[in-house]
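Single chain ahead, written as structure tokens, the form predicted alone.
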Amino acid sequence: MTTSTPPSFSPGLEGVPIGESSLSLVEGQAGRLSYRGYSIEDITGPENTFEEIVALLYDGELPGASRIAAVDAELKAKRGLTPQQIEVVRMTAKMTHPMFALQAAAATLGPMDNDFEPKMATVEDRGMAAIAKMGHLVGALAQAFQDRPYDPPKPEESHAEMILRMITGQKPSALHLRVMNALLILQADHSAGNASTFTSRVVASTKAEPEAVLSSAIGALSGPAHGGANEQSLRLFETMGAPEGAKAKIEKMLEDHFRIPGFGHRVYHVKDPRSKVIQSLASEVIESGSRVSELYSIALTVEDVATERLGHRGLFPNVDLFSGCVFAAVGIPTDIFTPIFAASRTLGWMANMKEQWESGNRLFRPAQIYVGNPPPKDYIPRSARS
């Protein structure tokens, strides 16, 4: 007689590899993040653009000027939306949360058929189109959310400039454009194991169309335990009033076991390297004496108090603690923070989709541990049930 040993259970699949990837590496104990081997600190400098990182993630190496120009031209050529798609995103922006509106609009980018396997050779082309169109969708959504008329992309605008100008209604300064590029790069990928990218891999493994992959990943990102934390952190700071009273309020929250959004990470057990880059951007772009400056002071107080109380448990600031302050400093409304995250992470989702196909694309079908009643149970006819 043989007995089978049930598989061990890892809540949240923690520590369980879900695939192989050469796109990005998160080193939690060391506090490092790299794309294709290049550190996040090195590729978010003043000279770096989102188009450059698109080329890096797809090609595997830093591109030269001609390749960057080619990516820029391709994104511009592919970012157009139909009048119907623009109508959908503007209409849904009036009906529901921006992330739900974005998810619905992203689904309309799909084709009339639903059979991607014969079109596998187009995976990079379709991915690039999704990256380009998502930036346009976020801009159109933001305009409707703010009750502004639709103002389309301008032919000369880069990806970052298009998004920021469509959202704010103003041509961005050189500083704001530099910050926007860095924000898009920072959020472009974060290994295949984060919730939304894992979702994109699972849905891609079903041979779904790329736009279905995109829409499902947006749904995963919308949750406050993932992409929505940047909104929550800034809203928390806004409830605290003046910075002088923040320390006592944060201490009370921690005593009451309130979970601070933007603090702690499943992988990083030191300070998130993206948080360090965000703070460098904050020092450049946040104007002294502004309301955003006050909110940033509160964020720094949160870091000090929470680190003192929780640092021994390996809990430190993640990217969301300070990113809301930087988004606000360049004129982005709080409700649009996570849609921008989605626009930038589309690059990671689409590059991971390409890797999923190139890996042989085995359908994800993990096991479960059944804890219900042991079968078979005797069936009781309805007439005999009490």
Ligand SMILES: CC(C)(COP(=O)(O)OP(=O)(O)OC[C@H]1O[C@@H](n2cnc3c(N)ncnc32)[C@H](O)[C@@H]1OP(=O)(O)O)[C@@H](O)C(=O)NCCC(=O)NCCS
Given for the second form:
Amino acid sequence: MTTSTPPSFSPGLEGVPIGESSLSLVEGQAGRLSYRGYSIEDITGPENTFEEIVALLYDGELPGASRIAAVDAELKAKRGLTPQQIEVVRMTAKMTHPMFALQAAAATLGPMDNDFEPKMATVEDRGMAAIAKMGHLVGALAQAFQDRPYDPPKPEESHAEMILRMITGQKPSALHLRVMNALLILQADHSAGNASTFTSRVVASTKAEPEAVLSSAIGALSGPAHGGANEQSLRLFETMGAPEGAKAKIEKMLEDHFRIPGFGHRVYHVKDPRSKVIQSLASEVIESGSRVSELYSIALTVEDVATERLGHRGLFPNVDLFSGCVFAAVGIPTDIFTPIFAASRTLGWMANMKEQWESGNRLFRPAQIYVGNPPPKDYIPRSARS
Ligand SMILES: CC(C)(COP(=O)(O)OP(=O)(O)OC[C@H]1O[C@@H](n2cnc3c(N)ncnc32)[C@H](O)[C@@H]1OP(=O)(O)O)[C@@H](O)C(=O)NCCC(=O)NCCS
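Moving on from the form predicted alone, kindly provide the form predicted together with the named molecule as a structure.
After this comes the whole thing, all chains and molecules, with the earlier chain placed first.
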């Protein structure tokens, strides 16, 4: 009898490559995130727009003015929704958590047939449409969630302006628009290994329609171990009352082994570089004396206490410890934080889908380690069972 060596198993697939990508790179020890080689700090400045980063991730290089204008025009041309799609998102926004409403609404972007023809032009076209429509969907979702009537995109609005104005009901200031662009850019991609992007690749590998890829990835993002942490961290800070009492409360939580949302990361064992960018935005946009500034001061206390307790184990703030405070400072309701993350990450999901098709797309079908009853087990008729 020959015995074969069982494959080794890495829980959570830690350290296991799931494919090749040239889109973004997460360097866990250096604490660096780059898109197509460009550090995130350099592409979230006052002049950078979401449209520019769509071109960067799709084309591989920083675009010139005419390419940025072309992406802007394409997103505007593709963002339209049918009355039925708007009705679905508005209806589900009143029934269920915004992330589930968004997941259902994203699926309605799909076609009547389910026979995807993966020509590269189609993959790119449907990917761009998904990016454009997701911003519109999140705006429509937020309006219904806040009991406001549907107020559609305006022709002149950029992607970031459309989303922010639809959510808040007010034309954003130049500062808020800049912050919104930076937030959308910052969350657009994070290597192919994060749970939602991996999901998008697994679903794409089955030759599913791009809209099925999108709605599946939204489901993966909704969990508190992934995108849902931004919402949870702000809710935690809200329960802490005045900033002065936060230190004792967070110390007690850590003693009780509470898992702090916005803290820790599978890959980063230093402070997440995105949280540094977010903190620089926070210093620009959070008004002193506001409740958000109190929440931000609580977030800083959480960082200090948790870093002191957990830093030696490689646990530090991730993007979600501070992002909620910045979302709140530009007027975004807490329940809409993760939907915005989804609108932003749609770029990464769709760019990863395209990259996977470009590289030949082989079906994901990993193995398992079976630990159940050794077969064949003798069958027991129902009448003989106790
Ligand atoms: C992101 C996260 C899921 C990564 O998890 P992971 O790499 O699988 O790490 P594990 O869940 O195996 O945790 C390893 C250890 O660190 C501890 N730990 C991890 N994150 C922690 C946190 N946020 N607060 C307190 N302890 C934490 C765990 O309790 C565990 O301790 P143990 O070995 O004594 O049991 C995890 O850090 C987490 O749950 N963070 C909070 C949610 C969050 O912010 N998610 C957004 C990520 S961008």
